[in-house]
Each structure stands twice: as C-alpha cells, then as structure tokens.
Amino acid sequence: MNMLDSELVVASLRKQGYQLTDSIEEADALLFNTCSVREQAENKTYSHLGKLRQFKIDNPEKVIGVMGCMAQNHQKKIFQRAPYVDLIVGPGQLHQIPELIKKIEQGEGRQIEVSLGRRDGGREEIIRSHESFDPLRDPEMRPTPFQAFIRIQIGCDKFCTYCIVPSVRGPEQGRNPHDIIAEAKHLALHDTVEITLIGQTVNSYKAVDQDGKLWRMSDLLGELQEIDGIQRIKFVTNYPNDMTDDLLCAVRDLSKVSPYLHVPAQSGSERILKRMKRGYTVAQYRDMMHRIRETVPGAAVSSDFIVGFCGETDEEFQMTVDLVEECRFKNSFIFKYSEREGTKGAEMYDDDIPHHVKKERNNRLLEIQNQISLEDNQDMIGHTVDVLIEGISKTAIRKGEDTGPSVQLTGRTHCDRIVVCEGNPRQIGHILPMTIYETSPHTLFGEVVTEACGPELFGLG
C-alpha cells in the first residue's frame, strides 16, 4: 500500500514539474511515507527526522513532510517532536501534496491535512474524508515496469485490538469495479504483465456498481482474467472468515490468478485470538485451510503471527507452534507484539510479556517455519516451473556483479516462490520455464529451460 501511495504522490508532483533525486542537497522537498503498524517503524521515522534538524536550520527553504499512516496517527505530535517539519498529510489527502507544498513555499506556514477520526462524524462523512483513489500511475516508482499494484479497497472495519489501521486508514470501502478494470486495461496497454490487487482485507471486497450489481472478489477476478496482456493476477492480504468457496473456485479455475493465498492466523490459541478480536476460532481457521487444500490442490499459503501478545502463556505459544507445524505454510511473517497507542489492546491489556521471552518465541517459531519451508522447497527439485523474471538479484547488485551479458536474476513462480538463476538482462519481464536444482528455506535456484536443438541444425542429417 505504501509503495502504491508513493507512486501516486510522485506522479502528481511530476505533473507540477518536479523530478526525483537521490540527493538531499538537490531536493526542494523531502517526504517521508510512513507506517504505524509497528512502533519500530515510527521510531525510525523520528530518527531520520532528527538527522535533518541541522540540515533544516542551514536550509530553511527546504520543505520537510511526513505523509501516510503515521501522519494520520500522530498528527500535531510530529510538529511537537520535530518543529522543523513543514507538512503533515494523512493517507486520504495525498493528492493535496503538490498544492500544500506550494502554499508552504509561498510563505503560508506549516500545513496539516488529515482525515476525520472514527468518532468525529457520521460514517459517510468519515468515509469521504479518507477517500483517495487517484488513477495516476508512475512506472518508475513500481518494483518493475511490468508489475503494478492496484488498490481495490481502503480502510478496515475488523478492529483487531492490536491494530491501528482502522484508525489511520478509515472505514472499509470497496472501489468501483469498473474503475479497477479500466485501470488494469490501461496498465496492460503499457506493458504490465502482472497486477497485484491490494486491500487491508482484500478478499472482503464488495462494491455495488452504478447499475446496482453487487460485485464480489470472485466476480472481479473473472473480469480481470479476460484482459489481454495481463498474465498474472495476485491479491493480498486475506481475512480467514472471508475465504469463501466461490473465491477459492475462482483461484482454481482462472489460469491467470496465482494459486497463492496470504491468510494471517496471528495465533493458535483460542483465548489469544479472542483477546485480539480476530473474529474466528482456531477450528474455523483449520476448516478454511482444509477447504483451500481441497479446492486448490498445490496452493501456496503464507501467514502472519504475533508472538508475545498480552498474557500469552508458554502453553498458548505452543498452540501456535502446533498450528504452524500442522498447516505447513509456504512462509510466515512473525512479529513480536508491539503495543500501539490508540488501540483497544493498549487500553484493555498490559503488555506483560518480557522482551527476551518475545524474542525467544519469535526465534523458535521462525526456526520451525524455516525448516518447513526448506523441506517443502526441496520437493520442488527437479520440477520445471514458470518464473516471471523481475530483475537482477540483490546479491549481484551488492557484489557489483550486475552488468554484463550474464548476471544473476531473480523472479517468482506463479505461487510466489522466489527463484534465482543465471541469465541475460534481456530476459527481465518475461515468464520463462525453469528447472529447479537447489533450494534454501526462502529461495529456489533454477536453470532456464531451452529448446533442444535438432540435429539438422548442426548438419547431421
């Protein structure tokens, strides 16, 4: 979501004549796009802002801005901690940034634009204050020019007790399906081959179009499947209770839809799930996993887990371990609980698990998941898979081995497994068959399959 927001902000600024620069000294405006999901992310932002204090004193004409979730969450607190900041803009007001920068440069002082809080008005009024679906696209801000994110939903109404997102992103609302389809067609005309649909709980997507038709996620996928040029369709992140049978059948039956589902479980303990207000039981999550395996054989499923949530006992942590071992996720994103000011969890429960216990549980669960990932990846050895080549690998770039006719490339399978191989930069952006010959817990190592040359090409008759 943040990558897409950055892309849209850059596009709107470029329309005003701005250009990106890697140099702070050359920049007229320095903008931080921020996240509030974890405390560490906010601390990093304040740390980066602190390093600009003297720079701002020496260059008072430079505009320093904070945008995104942290701006919505902290608002004027940012001015208090970093009084040299000029601009604070929430996620729902990003389209105003060019105008706000202009006001600052014209001497109108510091600017702040944020959405209404969840209790600051009626639902429709609050929704309007969070609405921002700017169709501008900027290929240079994407991970690759042939891949793109498409926002189909903003906000969240789940109100998990540990999560600040409903407060900073506002009420859940689905984007008009015809606008989504039009944007996908536009991207396809500009050489995009893979789109990723994004939403806080993306499979909860529902929208009523101008004809009164109710669209579900499965309906949307069916229409996107028909767009020429688009070869792969992904969507993240999913909510367990909304993993409906019609959606699973769409994943199974639509060839362009990746058989990859990211469905956070968060805990294997009923009591902890209830404290988290996740809205489902462990039994319901297990049933969902059974339906996925039954309907979409071979689907890759990944998950999220929070360890050390308020009051979590050793026995309850073991329940999470048991769930991971049972479900055998492709991979899991594991986080130590971080109390967020403004959430129900911070109000209702003491953050009473010592840091060293959180760290031990995090490391143990990660070790178990890594072993599962390695074992399952090893089953891929000898198989040929189609890989979308995304670019030159980070290892090659770090070693300075990113030029020449043969470099290490990286890409992903249809089920989102990372693959590296030796190849030519001209292969970037293409989907190639690749045979897997080695693995690690997080990476497959492959070799591009080439057509065997017939003997006639060598004059052998």
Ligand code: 5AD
Given for the second form:
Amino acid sequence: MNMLDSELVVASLRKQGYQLTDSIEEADALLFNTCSVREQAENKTYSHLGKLRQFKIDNPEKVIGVMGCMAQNHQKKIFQRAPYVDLIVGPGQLHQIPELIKKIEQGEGRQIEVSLGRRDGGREEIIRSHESFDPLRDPEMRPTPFQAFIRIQIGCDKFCTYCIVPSVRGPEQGRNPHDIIAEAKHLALHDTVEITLIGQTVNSYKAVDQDGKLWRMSDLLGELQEIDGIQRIKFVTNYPNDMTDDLLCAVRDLSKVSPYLHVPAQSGSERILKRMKRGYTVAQYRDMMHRIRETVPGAAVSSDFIVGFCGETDEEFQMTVDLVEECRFKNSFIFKYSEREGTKGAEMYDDDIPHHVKKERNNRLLEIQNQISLEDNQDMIGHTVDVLIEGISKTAIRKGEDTGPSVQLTGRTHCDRIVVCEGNPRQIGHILPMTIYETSPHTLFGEVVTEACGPELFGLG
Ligand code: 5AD
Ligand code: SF4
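Shown: the form predicted alone; wanted: the form predicted in complex with this ligand:
Below is the entire complex, every chain and molecule, led by the chain shown above.
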C-alpha cells in the first residue's frame, strides 16, 4: 500500500516539475512515507528525522515532510519531537501534497492535513475524511511499466486487537469496480502485463455500482481476466473468513489469476486468536486450507504470524508451530508483537512476553518455515516454470555487475516464487519459460529454456 502511495505522490510532484534524486543536498523537499504497524518502524522514522536536525538548520529552505500512517497516528506529536518538520500528511490527504509544499515554499508556515479519528464523528463524515488517492496513472510517471499495483479497497473494519490500521487508514471502502477496470485497461494499453490488486482485506471486497449491482472479488477478477495485454493478476492481502468458494473457483478457473494466496493466520492457538479478535477459530482456518488445497491444487499459500502476543504460553506458541508444519506455507512473515497505543490490545492486555522470548519464538518459527520452504522448492528442481523477469538482481547491483549483455536477473513464477537467472536486461518485463536447477529456501535458480521442452515437466510454479 505504501509503495503505491509513494509512486502516486512522486507522480503528482513530477507533474509539478519535481524530479526524484538520491542526493539529500540536491533535494528541495524530503518526504518520508511511513508505517505504524510496529513501533520499530516509527522509531526508524524518528531516527531518520533526528539525523536531519542540523541539516535543516543549515538548509532552512528545504521542506521536510512526514506522510502516511505515522503522520495520521502521531499528528502534531511529530512537530513536538522534530520541530523542524514542515509538513504532516495522513494517508487520506496525499493528493494535497504538491499544493501544501507550495504553501510552505511561499512562506505560509508548517502544514498539517490528517483525517478524522474513528471516534471523531459520524461514519459518513469519517469516510469522507479518508479520501482514496487513485488518479488515472500517467504511463511516463510509473517506475516499472510492466507491473502495477491497483488499489481496490481502502481502510479496514476488522479491528484485530493488536492492529493500528483501522485507526490510521479509516473505515473499509471498496472502490468503484468500473474505475478499477478502467485503470487496469489503461495500464494494459501502456505495457502493463501484471497487476496486483491491493487492500487490507482484499478478498472482503464489496462495492455496489451505479446500476445497483453488487460486485464481489470473484466478479472483479472475471472482468479483469478479459483485458487484453494483462497476463497476470495477483491480489493481497486476504482475510481467512472471506476466502469464499466462488473466489477459490475464480482462482482455479481464470488462467491469468495467480494460484497464490496470502492469507494471514496470525496464531495457531484458539485462545490467542480470540484475544486477537481475529473472528475465526483454528478449525475454521484449517477448513479454509483444505478448501484451498481441494479447489486449487498446486496453489502456493503464504501467511503472517505474530509471536509473543499478550499472555502467549509456550504451549500456545507450539500450536502455532503445529499449524505451520501442517499447512506447509510457501513462506510466512513472522513478527514479534509490538504494542500499539490506541488499540484494544494495548487497552485490555499486558504486553507481558519478554523480548528475548519473542525473539526465540520468532527465530524458531522462521527456522521451521525455512525448512518447509526449502523442501517445497527442492520439489521444483527439474521443472519448467513461466517467470516474469522483474529486473536486475540486488546481488548484481551490489557487486556492480549490472551492465553488459549477460547479468543476473530476478523474477517471479505465477505462484510468486522468486527465481534468479543469467540473462540479458532486454528480457526484463517478459514472461519466459525457465528450468529450475538449484534452490535455497527463498530463491529458485533457473535457466531460460531455449528449446522445446516436454509438457510433463511443466508445473504450476
Ligand atoms: N505487532 C506485530 N505485528 C503486527 N502486525 C500487525 N500489527 C502488529 C503488531 N501490533 C502484523 C500482522 C499483519 C502484518 C501486516 O503485520 O501479522 O498481518
Ligand atoms: Fe489489521 Fe486485522 Fe484489518 Fe488486517 S484485518 S488490517 S490485521 S485490523
């Protein structure tokens, strides 16, 4: 979500004549796009801001801004901790950034624009204060022409007790389906081959159009499948309760939709899930996994887990380990619980698991998940899969080996597995068949297939 917001803010500033620069000295404005999901992310922003204290004294004309979730979460507190910040803009006001920077440059002083809090008015009023920022994409302003995020939903109404998102991103709102389709068509006309639909609980998507027709996620996917030029459709991130059969059938039947589902479980303990107010039981999550495996055989499923949530015992953590072993996720993102002020979790429970225990649990779960990922990847050896080449690999860039006719490239399979290979940078943006010859837990190593290859070796990837 933040990557898309950054892209759109950069595009809107480019329209005003700004350019991106890597150099702080060259910049007229420095903007931080921020996250509030864990405390560490906020601390990082304050640490970066702290490093600009002297810089701002030496360069008072430069505009320093904080945008995104932390701007909404801390609001004026940011001015207190870093008084040299000029601009604070919440995720619902990003479209105002060019105008606000202009005001600051014209000497109108500090600017702050944020949305209403969840208790600061009626629902309609609060919704209006969280404006989605999705201008039709200007092709020249896009960082990668062949891939694009498309926002289909903003906000969240699930209110998991640990989570700050419903407070900072506001009420859940599904975007008008016709606008989404128009945006996808527009992107396809400008060389986009892969779109990723995004929302906090993207599979809960619901919207009623001008004709009174109700659109669900499966309806939307069906329409997007028909767009010429689009070859892959992904969607993140999913809420277990809304993984309905019609959606799974759409994933199975629509060739462009990636057989890849990211569905955070968060915990394998009944009591912890209840405390988290996730709204499902472990049995229901298991049932969902069975339905996925039955309906979309070969699909890759990934998950998120929080370890060390308030009161989590060793036995309860072990239940999470059991769930990971049973579900065999493609990969899992594992986080140490971080108490967030303003959430129900912070209000109701003690953050009582010591940091070293959270760390141990995090490492242990990661180790188990890595072993599963490695074993699954090893099964891919010898198979040929279609890979969308995304760019030059980070390793090649770090080593300065990023020029010439043969460099290390990186891409993804239809199931979202990362593949690296040797190739020509001209192949970036293309989908190529590749045979896998080696693997690590998170990366497959492949070779571009130049000759015809027996169909028995083709896998879903
Ligand atoms: N502490 C730790 N992890 C969190 N997440 C959300 N809130 C918190 C928190 N307070 C994790 C969840 C979510 C992912 C995006 O971040 O696992 O799925
Ligand atoms: Fe946060 Fe829960 Fe909403 Fe996900 S579903 S954004 S974890 S409140």
